[in-house]
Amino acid sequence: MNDLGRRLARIAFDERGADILLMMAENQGNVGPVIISKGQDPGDARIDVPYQLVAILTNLLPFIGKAKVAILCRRCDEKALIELAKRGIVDDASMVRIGLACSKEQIQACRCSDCVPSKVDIGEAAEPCPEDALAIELGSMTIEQRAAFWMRQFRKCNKCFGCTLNCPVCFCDDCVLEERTYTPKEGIPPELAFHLIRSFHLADKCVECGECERSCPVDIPLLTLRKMVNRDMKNMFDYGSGDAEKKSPLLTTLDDQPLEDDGHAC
């Protein structure tokens, strides 16, 4: 275990009373997520790989039980946990967040305007990136020009589902994108409904972590699309994902009553 790993273990177990710790580590030349208990050696901790730990956490929850979980959190991870807690998928009281400040390079790569976690435990806070250059360019186009741009991008899609599988806030038990009524199994690229449905489902919960864009094998600028939808949500409803105090306007009726749902609310 390197010095960073020892520091993370001390924060998680000694200072904040966690039962287990989810982090990134290098072991025998391979870097990946690890989950450890107090006293275990995970290998050498790493913070330079922007692995989506929250998406991994949601898959582990059925096996964790009532354990108090410490997780290394960038600001986008922190917002993802807030969105999951609002929908009853994680118990906020059982989460221990270890705040990780993103590097300048990571902030630029994600064009991130909200990059500092509530509490910085690891790293140093850096300046945000004020705007997405492609979003500005698209904003200066006509509606017809923007539509033509996105149609060109979506024609590259091979329906690999990388954008959904790696998204920390894609948590529906039954994914509507796999429902053949809306998105037929046959056909590459998928019909436009595939991307429109996904955009609507993420409209009130995308945390702009950039994992969809990093996962896309054909370089569709999905993060820019998410940012533009988030901007519209803010302008129309004064709502942004990761706000623990406000309810999503898409999860309530017109008279502000919660929608009834038997399972996880999308």
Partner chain sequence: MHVDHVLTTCPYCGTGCRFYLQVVDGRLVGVVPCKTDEISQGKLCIKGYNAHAFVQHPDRLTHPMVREDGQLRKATWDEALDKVVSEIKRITAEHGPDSVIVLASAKCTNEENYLFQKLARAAIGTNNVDHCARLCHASTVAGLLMSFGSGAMTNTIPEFEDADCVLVTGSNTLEAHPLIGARILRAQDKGAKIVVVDPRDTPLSRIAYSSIRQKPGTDIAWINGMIKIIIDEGLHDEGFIKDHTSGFEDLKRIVQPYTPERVEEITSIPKERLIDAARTYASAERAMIAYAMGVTQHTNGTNIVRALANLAMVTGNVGRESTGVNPLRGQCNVQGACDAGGLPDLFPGYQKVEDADARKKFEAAWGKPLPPNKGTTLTCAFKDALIGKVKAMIIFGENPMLSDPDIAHVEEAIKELEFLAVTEIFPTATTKLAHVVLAGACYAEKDGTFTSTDRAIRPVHKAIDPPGEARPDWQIACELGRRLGASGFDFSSPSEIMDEMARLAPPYGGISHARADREVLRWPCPSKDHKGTPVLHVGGFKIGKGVLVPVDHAPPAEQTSEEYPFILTTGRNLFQFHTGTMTRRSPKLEREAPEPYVEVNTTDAKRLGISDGGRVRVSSRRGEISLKARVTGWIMPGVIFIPFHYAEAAANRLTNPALDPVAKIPEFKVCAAQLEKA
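Form predicted alone already given; the form predicted in complex with its partner chain follows:
So it's only the chain below, everything else dropped.
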């Protein structure tokens, strides 16, 4: 274990009383996710390879039971946990978040405008990156040109489901993209509906972590798409994901009254 690992373990177990810690570590030259309990040596801790730990955690939730989980948490992960907590998927209060400030390089790669966690435990806060160059370019195109751009991109899709499987806020047990109602075609590429449904289904949840784009084997600029939808959500409803106080406008009745139901069906 390296110094970083020792520090993470100390914060998680000694200072904040967690039972298990989810982080990244290097073993034999490769970096991957690890879950350890106190006293276990996970190999050398690493923070420079962006695994989506919240998505990895949600896959394990049915098995975790009452254990108190500490998780290495970037700003986007923090927001994802808030969205999951709002829908009753995780109990945010029982989790230990170890705040990770992303590096300059990572912020550039994610074109991230909200990059500092509420409490920085690891790393140093760096300047946000305000613009997504491709979003600006697309914004200056005609609707037809923009549609043509996305059609060309979506035709590369080979339906790996990486964008949903690795997304921290994709949590439905039965994914609508996997059944045949909206995507009846067998084979690839899937219908345009595949991407549009995903796009809308995440409109009030996406925290712009960029994992969908990083997971996409055919380099579809999915994060740019997310940023453009999120911008519309902001402009139209003054809503941004990851705000614990605000209810999703999509869960509001048409006479502007918030729904009483917690709405964790979606």
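Positions refer to the first chain, counted from 1. Just so we're clear, the structure is a prediction, and the values are computed from it rather than from any experiment. Here, rigid core means the biggest group of C-alpha atoms that superpose within 1.5 Å across both forms.
Comparing the forms between the two forms on their rigid core, the Cα displacement of N235 stays under 2 Å.
Core superposition places the Cα of G29 2.7 Å apart between the two forms.
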